[in-house]
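First, one chain by itself: the form predicted on its own, in structure tokens.
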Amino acid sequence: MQYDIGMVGLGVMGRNLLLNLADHGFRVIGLDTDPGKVQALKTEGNRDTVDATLDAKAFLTAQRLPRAIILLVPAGKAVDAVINKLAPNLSQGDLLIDAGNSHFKDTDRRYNELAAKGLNFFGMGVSGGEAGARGGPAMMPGGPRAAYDRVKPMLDAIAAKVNGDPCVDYIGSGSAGHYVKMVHNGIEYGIMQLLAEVYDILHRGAGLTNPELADLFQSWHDGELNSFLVEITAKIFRKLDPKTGKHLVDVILDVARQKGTGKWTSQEAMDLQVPLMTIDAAVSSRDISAYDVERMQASKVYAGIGTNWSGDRAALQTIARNATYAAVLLIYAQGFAMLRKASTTYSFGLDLGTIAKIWRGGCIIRSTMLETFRTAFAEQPDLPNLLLSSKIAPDLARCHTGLRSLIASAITLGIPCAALMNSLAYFDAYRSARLPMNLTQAQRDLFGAHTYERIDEKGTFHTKWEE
């Protein structure tokens, strides 16, 4: 048997992507260096046309010509070492596909190094976790669009759909869908964040019980904010601990790990010179709670700063909902800029209305309001920002408000909020006609003579300001 389509790495996300394919009718093979991992294919499979082995060279016999073969091991090193242990039993036209999260600069290195050896280099975002491979992934493949059109139908027919159309488009050249996965993660990042710092200032500033919080955040899932990460944060405020009986979110620990994607994109993003805030602010949080022990020493040195609410706990929730309406659009506007940005730099090609039609299903940053965006982009394709679409405005001239007493109360109480914040400044930024980088620009002249432009003259001046 020929198999359409080969995937290396069969952990959860592989064999479950591998099971989707073939539940489509797709004849499918799995290659891993685990024999534990090869049977659980072959047994969870249980067809004629799902394979698995231990053997690379009878993994690419059995595939049809030209080969279509799905990476998905961890970033760095082990991506490197899977293509050389391929490629050089590989044919010409054959197409590698890296699903997993690599940098988008070792994408472009591999691309132009199996490019050169007439081997077509796919690097694809995948979003969804473990549920979204089995039962459809949002995904985002960028390289060579030859290549792309051979696949389609195979990713076309396990992707999520959403109105029948699935979550899945070519994204563009070169290394552009990981670029792309890489912004999705820096979203999530700043969503999260946003996210936890609502709970924070409800629960442990007004007092709101986790079954209050978890009845709050589902009727704000089932209006306007209509969302993945909303809906899941409803499910965690519910959840008992089998251990102690208390709520589950109550006796984890407080400190946010990161695999990284969420730094990239803000390390990016600065080397673009493309303002991030809400992101950047969602990296350092995630870093300051790393930092336990000293956070516990502080809350002793600093007790009894901050108050406790007293205000309407009812009028509160109202202006919190309006607040994370406001503050999750500006974390999606700050990301479609960078992308925008980013598509000009490196020759990406980026269709944002394509990509916000991907972003609406199967992905963990899927939302209602991304169906907003992809037609705010069809009517505009060349937007620079969500923020100046007939579209967007209204709904934040409607909801700043709330983001704005929201930040108020959190500051009286104590209690930090740097998404909530930074999603502010970027908006009261953006929307300023005038900021006060000139004293910035003259601060600069005066201690290093590197000279500022006038409102008045074209041309670089230099001042001696001492005289």
Contents of the next structure:
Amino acid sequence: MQYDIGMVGLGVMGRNLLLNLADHGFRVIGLDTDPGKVQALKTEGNRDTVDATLDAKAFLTAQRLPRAIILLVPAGKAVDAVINKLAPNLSQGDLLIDAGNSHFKDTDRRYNELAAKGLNFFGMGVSGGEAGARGGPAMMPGGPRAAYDRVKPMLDAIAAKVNGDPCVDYIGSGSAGHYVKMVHNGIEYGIMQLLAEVYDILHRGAGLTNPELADLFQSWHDGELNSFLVEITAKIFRKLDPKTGKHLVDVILDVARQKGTGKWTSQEAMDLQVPLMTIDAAVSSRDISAYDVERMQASKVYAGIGTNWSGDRAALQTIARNATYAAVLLIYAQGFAMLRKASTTYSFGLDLGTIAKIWRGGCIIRSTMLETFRTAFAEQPDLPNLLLSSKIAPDLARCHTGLRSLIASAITLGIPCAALMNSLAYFDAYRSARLPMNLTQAQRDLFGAHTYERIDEKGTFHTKWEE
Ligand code: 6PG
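Previous: the form predicted on its own; requested now: the form predicted together with 6-phosphogluconic acid:
Every chain and every other molecule in the complex is listed next, the one we just looked at coming first.
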């Protein structure tokens, strides 16, 4: 038996992606160090097309050449350990595909190390969680183009489809695939934080019940906010806790954990000097949630700050929808603008329209808005920022007042809304023809002779500000 593709790591993602491949007629073999996982796959998979082993040599000899091997092991040292184990027994032209959430700088290093040995390496972002892996994920493969063409039929077959188009395409050279997945996750953090803040304002602030919130979010999902994250949020508000009979969301501890991809996005944006204000706020908001003991103390010190809700609940719901729509648009705009800058900086050769096309389905940030972005980039491939697109601007012009009003309510209620505020700050800064950094420049020149430029003359200038 010559298997078409191998999978290293038979955890939730690896097993489901492998079974997805088998569903589409590919012969697949899995490798894991856990006998339980190997046996589970042998039992679950069709014996004619699926096999699994604990033995790395048997795994490699069972595959046809040149091999294509997907790695789905935890990001970090485990990826290097698997590569070091397999590489000595691989053949020229074989392709390793790291489908975990690896840092793009690790991917660059591995890409170069393996290229020196005549081996191909892809960093491939995979999004959609367990259900996506089994039923159709979005995939973002980056690396050597010729190797991509070899696995394209397999990736096209297993990807989610939107209007018949697979949610996968060649992303670009080097670590482009993992880079784009990192930004995907940054956007994911941003949207999740926004939804959490809107929930807080409506629930803690205005007293909407969980069933009311479920209906509201479902109605948003049925309209222009159609998206996976809004849809699952509606479902979450309906779920009851079998232990207590209460709504499950009410008994979940309010501390957000993180594996770090959102933080990487913010760190990288700082390095690139790209403003990513909402995603920065989302990461910090998860961070402050972890200070739960101090928050509890401070809530007693500052008790009574903030008013009680006394407005029109129906009007607030309309405001909240418009605010959410505007803020989500602004998050995508920041993410795509970051990709634009990264593409130039790292020579990735990204096509933002292709990325929007991939993100329309299968992934966590999928939404119908992505189709609008795809057409915006198709019409204007060099569009620097979605906010400058005639397809987006009218929507923001319509909805930004909702964002302002919702933030105003949150401020008077004393409810934190850093992501909403930073989305608006990004919008207001981006659309300001003149920002107050003339003053910053003057200060820098006064205390450090850092010089400044003038609006009426070319060159750099220094002034002796104090006699
Ligand atoms: C996806 C998700 C996936 C993972 C998140 C969770 O696209 O399917 O992004 O990769 O669930 O990275 O991230 P945190 O644990 O950092 O919230």
